[in-house]
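In the block that follows, a single chain appears as structure tokens, in the form predicted alone.
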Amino acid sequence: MAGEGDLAHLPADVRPVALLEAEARITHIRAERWIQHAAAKRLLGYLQEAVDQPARERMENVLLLGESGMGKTMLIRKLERQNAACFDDTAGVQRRPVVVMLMPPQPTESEFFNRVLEAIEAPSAGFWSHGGQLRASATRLLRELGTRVLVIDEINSVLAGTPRQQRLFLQLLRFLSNDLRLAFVGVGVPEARHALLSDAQLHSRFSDIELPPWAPGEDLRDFITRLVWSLPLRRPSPVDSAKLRARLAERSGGVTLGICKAVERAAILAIRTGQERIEAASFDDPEIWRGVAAPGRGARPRPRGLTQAQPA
């Protein structure tokens, strides 16, 4: 059995999980981890630009765009772990700043006050009576809580709504953004955009990242490589190859999960052969490429984008 003397092509808190039987092993590859790599860095850093600025009443807001597949939650759950809340002791109260919810499916005020507070814990519809008691509730709590930005995930749902209730719910972002003094971080397609085009002076306020599919270049090299130093394998993997990126960004459709659905099935075969590495050759198994993007659909031009470890 390999020491971790064998084993320095991988990390050092990867080595012990590399030690474990086999099955260990596969468990560890199927769970998802974050990836820190250069584009989830820079990405990372353009969103807690928005948490760290001083509340004043045009703030600055984000909508992140992407594909589904692309990392998009898991990117806006590392910024909520950035920021994990605390008790202040000075003021004696619990402070929140990054709040993450769920956009509803209809975008009516009190579905949505409803989601802000389940998404901070806080008794919902079935306590309070009507829609301005949520409203009062959600907006004090959030206060309380120091909130400096409010997450909104899935914000394309707002294009179920009518065009009625569409007005309605731009006009109450700006409400809250003007009344709290917090950022909005809206987390969706890229139709997505096409629900703040209504409302100027909220389109205004909102800069976009876009996570465009991957196509070969540096980050995707490094995304690459950091993904497979994540995988406790007992022997290095010869995967820096610009032929082999080419082949991944191309089969998957540049798109994140699927990337990580044909590096991880690598890896668990890998380990069930006794191989113990990836390869080029690793991917000629019809089986590594189930359920993943056909051929034809490309990459985009832009080689930037994000990512976590999808289970395989």
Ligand SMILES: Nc1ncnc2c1ncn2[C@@H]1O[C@H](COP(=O)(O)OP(=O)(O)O)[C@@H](O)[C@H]1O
The other form holds:
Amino acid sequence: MAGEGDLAHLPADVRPVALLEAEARITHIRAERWIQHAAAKRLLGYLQEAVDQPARERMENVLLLGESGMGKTMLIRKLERQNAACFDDTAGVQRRPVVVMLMPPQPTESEFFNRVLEAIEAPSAGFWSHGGQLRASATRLLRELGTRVLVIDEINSVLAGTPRQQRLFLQLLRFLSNDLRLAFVGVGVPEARHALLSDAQLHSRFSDIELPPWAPGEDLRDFITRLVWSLPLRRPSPVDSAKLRARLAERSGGVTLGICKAVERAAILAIRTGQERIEAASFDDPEIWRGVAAPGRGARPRPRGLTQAQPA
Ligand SMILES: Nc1ncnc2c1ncn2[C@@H]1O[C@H](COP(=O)(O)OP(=O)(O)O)[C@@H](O)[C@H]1O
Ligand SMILES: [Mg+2]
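Starting from the form predicted alone, produce the coordinates for the form predicted together with the ligand.
Shown next: the complete complex, the earlier chain at its head.
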């Protein structure tokens, strides 16, 4: 019978889990968990600066960019937990410094404010039906909550609107920023950058940060190490190898979701077979890579201008 003493390769909080029976450990592996890898920690630092900036005329906004599956939504949910809503006893009100909303598929004012109300769990839609009332209710609530940052996930949906809708939407953001002195964190795929281009004033107030596709290197090493630490396997996994890192980056197209899936499946297999560790050979099994986009597929072309110049 294994005891915690044999589990020195695991962080203290994972050791008790590693002592559970197989099915309970597999459930643990499948559950969502946050891994604070080096790249994520760096970006969280930048996002926290946006939350902590003093209210002023000209707020600094952030555009968080990354391909689908890179971990953008998980990152902003972490930012939200890190700045959790709390009750301000002296003022007798609820405070919510960070509000995370999802951009509606159509960038109209009423859809937008409906989503804001949804994000702060206010009774929404129908009730405040028309545009002006929606705007008034949403801004009043954001002011009362003392919101410092409004995070807009999937901001690339703006691009689905007509040029006129897009212009009006950007005007709306400018109005909100001036009225409430809050900052925005726009979150989306790299093309989302184009969504802001038509408003020069607003565009100049956004700085870009990115979760780039994984390439072999120290950041990936840190991520894989922490990912494997989070798995309740009873033996140490020899995964600190440049060759394995290169293979995981290549085969997953550099997408976090694909790397997580493959490593988690390898861990589940290691429990089922009794091997209790992941090693390079674990990734030879094609089953591990089921549904993970092969390189070249699924990856969207980079915007022109960022591609390397063709030799003359
Ligand atoms: N920091 C992280 N910790 C743990 N899992 C992560 C992390 N980042 C990404 N993932 C994995 O990648 C998946 C996709 O993340 P998500 O935030 O939905 O990506 P995006 O919003 O960029 O499309 C998650 O479901 C999770 O499996
Ligand atoms: Mg997302």
